[in-house]
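In structure tokens, one chain follows: the form predicted alone.
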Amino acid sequence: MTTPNISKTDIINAFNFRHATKEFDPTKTVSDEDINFILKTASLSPSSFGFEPWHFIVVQDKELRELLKPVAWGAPLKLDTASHFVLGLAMKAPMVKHDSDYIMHMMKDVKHLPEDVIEMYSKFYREFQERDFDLDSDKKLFDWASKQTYIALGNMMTAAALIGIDSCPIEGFHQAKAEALLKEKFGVDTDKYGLAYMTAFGYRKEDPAHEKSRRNFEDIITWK
């Protein structure tokens, strides 16, 4: 593993690059290649515990696509013009709860913890979730999912960046009819995952029309 070493100026000029993308050049597509370096850095994002509460689906079918423009208002022209358009799910309690058998799974065949390392980490995690968070509901447990995978997101929007390719976030969906249609047609359980959010990547079809605009770096940033 080599130390990175890129330079402040060229990660700077890739979050003013950034911005999201209302509408994407229809002609251009994003390598294979490159969209698979841009998923990988979701992979390797970081999450709490490192339970990786996440899963992401890469909608290339173009009648799939038509069927999430009905439930998603804030992606229709996304849809259409997007090199590629991914759906961020998080897991839900049965999944994330401490007891769940997800769980067991990454602490004994990911991250092939030790038995007597395996039940103090079990321990931690469950007065993590009872006593620190309060995760006592399965909102709550989806919501704390949600902030993981979040995470992921942008990792993602800003290794798009670094490569000169642009994105744009979406929370602008029916959640309860975005996930009965996910059951229905794309084969998610939605008893183990929920919609977080939506994601498309391409080539910008035209600049901003104004500048990025940002509060003053000293609202923001409080010294003690």
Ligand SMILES: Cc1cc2nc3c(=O)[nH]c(=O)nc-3n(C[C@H](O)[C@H](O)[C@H](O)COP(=O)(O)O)c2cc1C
The other form holds:
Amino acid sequence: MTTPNISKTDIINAFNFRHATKEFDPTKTVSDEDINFILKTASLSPSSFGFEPWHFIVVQDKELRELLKPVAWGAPLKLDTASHFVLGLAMKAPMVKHDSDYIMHMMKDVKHLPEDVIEMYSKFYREFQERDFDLDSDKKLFDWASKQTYIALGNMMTAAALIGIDSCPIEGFHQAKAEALLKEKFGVDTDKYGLAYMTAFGYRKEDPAHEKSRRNFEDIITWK
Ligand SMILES: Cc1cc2nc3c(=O)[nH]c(=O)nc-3n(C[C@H](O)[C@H](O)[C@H](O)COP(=O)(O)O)c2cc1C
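Since the structure above is the form predicted alone, I would like to see how the form predicted in complex with the ligand looks, so please show that one next.
Okay, now the whole complex, with that chain kicking things off.
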């Protein structure tokens, strides 16, 4: 494992370069290597207990992109022009509840934990969900999985910016209608997965019209 050696200037440049790109240059395509690099950073993202409660659908089919437009008011221009369009799905209760088959699969087959550790972890995980985080409804469990799926979103957008690729995160969609569509046309099992966000990747058509606006740094940080 090598220790990263990227300059702070390059990183801050990338954060300044990244902006919510409204329209992409439709003639420019992100290479397979680059989109896979970006998606890899989703996979390498941290998640609570390391259970990776997410799935990503890369929508390149034009007809499927068309179908998304009526349910995603924030997306049409991006659906038309983005090189790659990614749906961020977060797992629902049947997947992420402490006693689900998926959680057992993660502990056994992915993390290769020994039986006694699985037993201890399962108890701990149940207590975390029921006692510490009060995850006592399907909605709360989905939102909890979504929070983690957003970490992957942030990482993908930053990784893209670091290699000069633009992105736009999109929550401008009707969640129930979008999920109905995902079930009917995308083959998604919506009992198990919900749509957390969409993200477009590509190359900007033009530079942003405005300077980045942010609250004062001092107003968002408190030192004690
Ligand atoms: C979770 C989330 C959802 C967003 N949804 C949309 C969207 O639907 N359409 C859009 O054009 N921008 C969307 N944005 C972009 C924000 O408006 C933008 O990030 C913010 O105004 C700050 O600007 P900047 O990203 O260019 O620095 C979204 C951003 C986030 C983080």
